[in-house]
Each structure stands twice: as C-alpha cells, then as structure tokens.
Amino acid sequence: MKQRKTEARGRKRLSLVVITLLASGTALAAQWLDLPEPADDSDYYDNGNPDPAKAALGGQLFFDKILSGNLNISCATCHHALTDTGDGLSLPVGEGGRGLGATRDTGVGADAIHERVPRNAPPIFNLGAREFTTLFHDGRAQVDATQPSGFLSPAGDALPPGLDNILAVQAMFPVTSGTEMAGQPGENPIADAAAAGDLPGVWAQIAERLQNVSGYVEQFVAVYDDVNVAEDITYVHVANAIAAFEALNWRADNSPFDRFLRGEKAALGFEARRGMWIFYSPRKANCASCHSGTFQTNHGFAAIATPQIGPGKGDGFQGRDDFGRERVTSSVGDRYRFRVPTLRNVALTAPYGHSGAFNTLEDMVRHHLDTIGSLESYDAGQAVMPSRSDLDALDVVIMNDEVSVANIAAANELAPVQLTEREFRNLIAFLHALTDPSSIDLRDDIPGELPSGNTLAE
C-alpha cells in the first residue's frame, strides 16, 4: 500500500513538472511531450503558393452543378464554406436533395434520393499539404508510384494520366457515383455511364460540358499550357484546379495550438495547455498515439467500435454494414478500420466518425474514452438527418443487430481511458485550440457569379 502511494504521488509530481514547464512555454516541454513541428509553407504543395487563377477556375468549378449528371448538385453541397468544408449532416443527401447544410431534404416525387450517401462528408482542411497521401474514409484513394497513373484508386488502370497530386485524385469521383451526383440510369447519359462503369466516359461527358461554356474555355486556356482550345479541355484540368482551390482556400495551420509551436507562449491558455498534456502524454489520454504529427493524424487506420448507421456499403447483415479498410485490401484484419483523421479545426466539422454518428465533440471524445461501453448504450436519435420513414429504417439495422454490433465491439483497438471530468473539459479546450481563426468564416470562398450562369449550390 505505502510503495502505490509513493508511486501515486511520484505521478502527481511529474505531471505538475510538466504542466509548469508548459506554462511557461518551454522547449524542454515540447521535447519532454514530443510535440511536433509546426507547419510551413514547404509542408504544402506548391511550397503553399497554388497559381491563384487556377485555384480561382478551380473554385468556380467546385460550386458549378455543370459537373453533375442532373445539373442539381456541386461538390460544395456536402463540402460548402458555410458547413465548414462539410454539410453539418451524420451523413449527406445526395443527387436529388434540396437545400444546404443541416436544412437540405431529401427531395421530392421522381427526383427524391434513393438513399443517403453510405459515409459522413470529410472535412476538406489542409489536405493540400504532401504528407497526406492516402484519402477517403477507407483509404481507397493512394498515392502509388507502381501505379502508370501515379495512384491507386478505384480506377485501376483507367485513371488518367496528369493528376496533380491525390487531392485531385479524390475529385475525380464524386462524379461518377450515381447517389452523390451523377443520378440514376436512364436521368441521363452521365449516370447512364457511371452505372455501366463506364469512368472514362463520365469524365468526358462533363468536360465537353465544359467546352462549350465560353467563360469556362478562357480561363482553361489561360491557366494550362497545354490547353489551346476548348477541345483541349479533359477532366483531368478540372480536378487539378479543384485541387488547387481546395489546397489554397483551405489551409488552417495557425491555430492556437500553431502559434504556441512556433513560440508565441501566451497563444494557448492554461486549460488548453493542461489539455494538451493530456492529450498527447502517454500517462493520460495519449492521443497522440494516433492523431499524431504536424496535422494530428499518422495516418493509419483504427477500429475503434464506431456506430454504424446509414444504408452501409453492402457488407454484413443485409448489406447494411461497412467493413471499411477491408474493403480495400481484402484483409479481414482490417475490418471496421477507418482511417485517423486530422484534428485540425476539428471543433467546426461536426457530425463525427465514418458514418457520422456522433453530433457533438464531447460525444466523440466520450466515445474514445470508452469505446464499447459508448457502441452499446448509442442512441441513434442524435444523427443529424432529414427523416423519410424508408431510409430511416435502413439507418438502423446494423445497430439493432446483436451480433453485427457484438462483431464491431469485437475488432475495437482502443483501451478505455480514465479521465476526471476538469481532464476531459482541459482536453476538450485543447480541442478548440487547433481551431485557425481564418477559418470560422469562409464566405469570401463562395464565388460570386459562375461562367455557366448556374445558380450557386444549395
């Protein structure tokens, strides 16, 4: 008994060392808890500098409906600057919906969704910096130098050629996903094509769109050199300027937590401090353990007993579950992992996890500290979704399913964590201190007018 007391307070002694030393905004506390480096503009593509007009087309592009297969929908409806680069939704409505953010329905008569889009819409922050080379929630996007075109994707060997990095790469699918924005077969040949398999040909479809949008066939011309005339025009310039608009717009590396890093010791305030001894100490919460790095994320992938809710990807129990990373390497191993995302202005992008399951943060961060006691006692009831009774049927199958629930709790990696409620509200402000200032209003990324005279997204 004597030798835990001592060993209890040998604990209380050397957290007290190090949240004095982080106080005062010490080197030998950032070495002490192996905090990372701040961001620079080497960090990024383009040493941080994107061709401003390009990332201009790209943004342009980014709002215009032209690239989807109804003419109703933009990558900006689920990744809007008024939503955060999200949509505020556990899960997105698609091709077919009406309005923006946590107001937009699920459509009505022969236009209505056939179902919700299976995965939460991902924030889009700084991933136009190198280090991140894998995307989407399965990872299935991957840079890949094996690869002719440079990357893995779902593509194979019909990825094209040109991509400027795997941000580009990304922005080369939504469009051909019959329930994000290409439509159902026989709305219209785009989704025609993207029903047969046919990527090649969506990608064409909408670039000679494109080619007859005079606004559209300047600006191409002015920013590629390889582009002379509007038949010039591929998608591939298209998802290189998103990308650029992407990467430009949405940096967010100075935060609180960035100025601390780079020596501004009254950036971060005392809670957020203890929060981040918490968070990345291998004696509290050790978070750092996977949201590591310059960014918060190591990249990988975790099983961490997330809820699933939503129409699943047509694994498990009736086709209603998703089996995520396993779903790329065809490793059973792998099942239910998801990859880490960066923390980064991680207090703005709600709804959380693959599936959106979780509304708030303090949910999310619980559900961390206690992963299956949290899948077991999920209340489906705190998903942000427009309500239809046959889709919200299907939201709730996995979950009400002992055994697919008992299978999730199953593969679960993370230990529970004890923390005190002070603990959790101190990592909770920390939380908040990765948050960039510039980033709470994005209304100057919204372009004003659109060379297709479409309206914006809604």
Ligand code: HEC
Contents of the next structure:
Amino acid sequence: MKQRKTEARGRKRLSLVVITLLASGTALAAQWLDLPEPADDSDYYDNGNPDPAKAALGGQLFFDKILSGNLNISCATCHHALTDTGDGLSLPVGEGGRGLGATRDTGVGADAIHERVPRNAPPIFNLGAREFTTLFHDGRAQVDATQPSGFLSPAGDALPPGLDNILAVQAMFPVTSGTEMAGQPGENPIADAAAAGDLPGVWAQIAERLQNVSGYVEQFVAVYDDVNVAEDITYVHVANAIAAFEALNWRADNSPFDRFLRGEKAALGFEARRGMWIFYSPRKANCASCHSGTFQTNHGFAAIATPQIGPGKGDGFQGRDDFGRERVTSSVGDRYRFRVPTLRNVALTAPYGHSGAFNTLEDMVRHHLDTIGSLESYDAGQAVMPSRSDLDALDVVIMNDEVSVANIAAANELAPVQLTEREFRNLIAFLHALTDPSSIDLRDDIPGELPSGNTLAE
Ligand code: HEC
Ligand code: HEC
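We have the form predicted on its own; now please give the form predicted together with the ligand.
Complete assembly follows, chain above in first position.
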C-alpha cells in the first residue's frame, strides 16, 4: 500500500516534469530548430543603400504607361502599391484592360485583351537581396557566370551588357510581351518589333520615347555618369533604375519573426511561436525543407500539384498546360515543378500559386497538407479574375481533363502532413508573423506625378 503510494507520487512527479517541459517547449524548440539568420544591410545590393535619386527615377518609370506600346499599362498595373506589389488577381489582365486590382476589366472593342496573362503576378518584396538569383515561376531569368552577359534569360545573347543585377534583367522583359505591355502587331511599332522577336528594337523605341521627355532626361543625366545628353539614354538605364526602386522601396525584413530572430523574443506571440515550430520542425510540417533560409525559400523548384488554371503556356492538352521548370531545362523530370516562393509578406499577397489558383492563405496551406485531395476537389470558382465567357472557357481546360489532372498528381513531390485544427491555426499565425508592418500601407511608393504627364490611374 505504502509502496504504491510512492509509485503514484513518483508518476505524478514525472508527469509534472513533462508538463513543465511542454510549457517551456516552444522556448526549447526554438533553440533546437534550424532557424535562419536575420537579414541585414549586407544581404542587399549596394549594402541596402541604392542611390535614392536612381530609385526615385525608377519609381516614376515603374508607374508610367510610357513603357507600354499602346501607352495603356505600366509595371505598376500588375505590381501596384495599393495591392501589395501584386494585382490582387489570380491571373493578370494585361494590355487592353482598364482599371486596377480586383476591379480591372478586360477592356472593350478592338482594344480588349486577347487572352489572360498565363501566370500569377508575383509580389516584389525583398528581391533586392542578393540571394534571389533566380526569377520567374520557372526560373527563366537567372544569374549565370557562364553567359556572356552574366545572366541566363529568354533573350540569350541579345541581352545587352551593363545590367546591374537580376532584377534589372527581369525589367527588360515585360515590355517585350504582347499580352503584358507591348500590344498586338499592327497596333504600334513597339508591338510589331515584339511580335517579330526583335527585342533590341523594342528597347530602342522605348528609350527614344524617354529621350523626348525633358523631365526624364534631366534625371537620367543626373543619375548616370554615362548619360550626358538625351541620346545616351538606353533601356538598360531604365531597367537599372527600376531595379533600384524595387530593391529600395520593397525591402521588407522587419516582421515580428525578424525581430524575434534579432533577439526580441516577445515579438512573436504564443500562437506564432508554436506555428514557427510546426513550420521548422522536421517532425511536424517541415515546411522549411523547401521554404528555408532568411526569406523562406531554398530558391529551388518542386512539384506540389498546384491546380492549373488559365490559358496555359502552350504545353500539354490543347496547349493549356504549364510544364513549369521543364520549359527552361527541357528535362521531363522538371515537369510541373515551380519555383519555391519566398513567404515574406505572404499574408498580404493573395491569390497564391503560379496560376493564382488559391484565393486564401488557408486554402493554399491546406493544399500543401493534402496535395492530391486538394487537386482533385479543386473548384476554379474561387479564382479571382474578371469574367468573359471565351476566356473563362479556357481557364478550366486542364482541370476538366482527367489525364492532365492525373499527370499533375503523379508529379507531386510533397508528402501529406497531418495537423490538428489548432496546429493549423498556429501555422497560419506564424505565416502572418512574416508580415513587415511597413508593407501594409505602400501608398507613399506612388509617385506624385510623372514627367511624361501620363496619368497614374492604371
Ligand atoms: C500584365 C501584368 C504585368 C505587367 C504589366 C508587369 N508584370 Fe511583372 N510579372 C507579371 C507576371 C505574370 C510575372 C510572373 C511571370 C512568370 O513567372 O512567368 C511577373 C514577374 C515579375 C517579377 C519577378 C518576380 C519573381 O519573384 O520572380 C518582377 C521583379 C516583375 N515582374 C517586375 C515587373 C516590372 C519591372 C514590370 C515593368 C517593366 C512588370 N513587372 C510588368 C505580370 C506583370
Ligand atoms: C516540397 C517543397 C515544399 C514544401 C515542403 C512546402 N512548400 Fe510551400 N510551396 C512550394 C512550391 C513549389 C510553391 C509554389 C507552387 C506554385 O507556384 O504552383 C509553394 C507555395 C507556397 C505558398 C504560396 C506562396 C505564394 O506566394 O503563392 C505558401 C503560402 C506556402 N507554400 C506555404 C507552405 C507551408 C506553410 C508549408 C508547410 C506546411 C510548405 N509551404 C511546404 C514548395 C513547398
């Protein structure tokens, strides 16, 4: 009898130890987890201090329709400050549409858009950090020392020298796309050059337009040592200025999680801390097996069975599929692999995935937990984009084709993860803790007026 009592007490003591361990579990776990280093200035181009005059010039160009063939769309239309550097749509409405964000329409008459842009417009946060050496959902723009220009890109050897970084390389391309910014052949000479594959012709014509706007010329002369007169301005100067703007204005590394990593332990609330553990622990969701490092990406590619909606990239069934990384590497093993995106500010940047298939963060994360189930029960009704019957019909060609869906499922590399509802909520709380409060209101990034006199409405 006596002995049993002691045993019971012993058990009690033991469970007390367990309870104490559980209570301090998050703190302990935080030490055991492989957490990333916090970002600092040295992680960014120009040590985090791009020339403000160059960035200001880039900001005006970013918001100016002067870069588009038909003078009707700017970079900002799809990456607006009012929609957290995206457009709030599953798939963008390119040149020919009217308005901004969720209210943008598909345009009217001969100007109306011909097709949707086939991929979701990604946010532009922290891309001035040097570790982002691969851009686009399929990584088709990449730092590559073996290339004459130092970069791998769709322009191949036509990519001019003098580009500051991969962000500048990226800025060379939207203006050469008929659907995004150039327009259709016959509508304007820039569109004609774009349709003919004459990229240098596109860049030269846009530079010429800017050479004729004195308010721009003055700034290019002030910012660039190699620009003394209007004729010295090239599109490379444009791209470098835009890159400086993006890098300076859209750095976002002061989230509660950053503060936590810098030692301010109270910055992360209880739920977010538990969510951090679920995110990083190899025994839990292990999200960090792909979303690793300071910006929650290993910059790699993975196939996670994201539903394919929209007009597609010309691949697979009726050309409506998007083979992702395979398009760049020509390796069948890369089919349906897409770039692992950064998760900074992810709570602000819906819709999600390369095709914008998921409208809420919760649905995107639930998809990760059971990719195949989610793919098979996917309802394209959640996609956010203006309806037009001919475009809507193309949106669902792949998801209505059993063979295509089975192929997407077969390529999946993400094993199912079991989480309780509470663990799921904690994980979402952690993703919210990746939001930099200074990114919530970006109205200050919109230039007051443009030297071209163009309006800022679109
Ligand atoms: C019509 C909408 C549209 C316009 C206009 C547009 N973009 Fe984009 N942007 C996109 C889409 C869609 C992607 C992704 C394309 C892909 O991955 O194939 C993208 C990708 C990017 C990326 C790469 C992001 C990443 O994480 O890989 C950057 C940076 C960017 N755009 C900047 C710009 C700049 C600068 C301009 C103007 C010169 C511009 N965009 C104009 C839709 C647009
Ligand atoms: C096997 C690698 C891998 C793992 C593990 C992984 N992801 Fe992802 N994640 C991806 C890829 C790839 C995408 C982009 C898919 C696409 O574009 O279609 C993505 C996209 C996302 C997005 C959407 C971001 C955006 O901007 O569109 C979120 C949110 C996300 N992941 C969260 C998580 C969470 C939370 C976990 C852990 C439960 C996790 N991921 C585990 C590879 C992974």
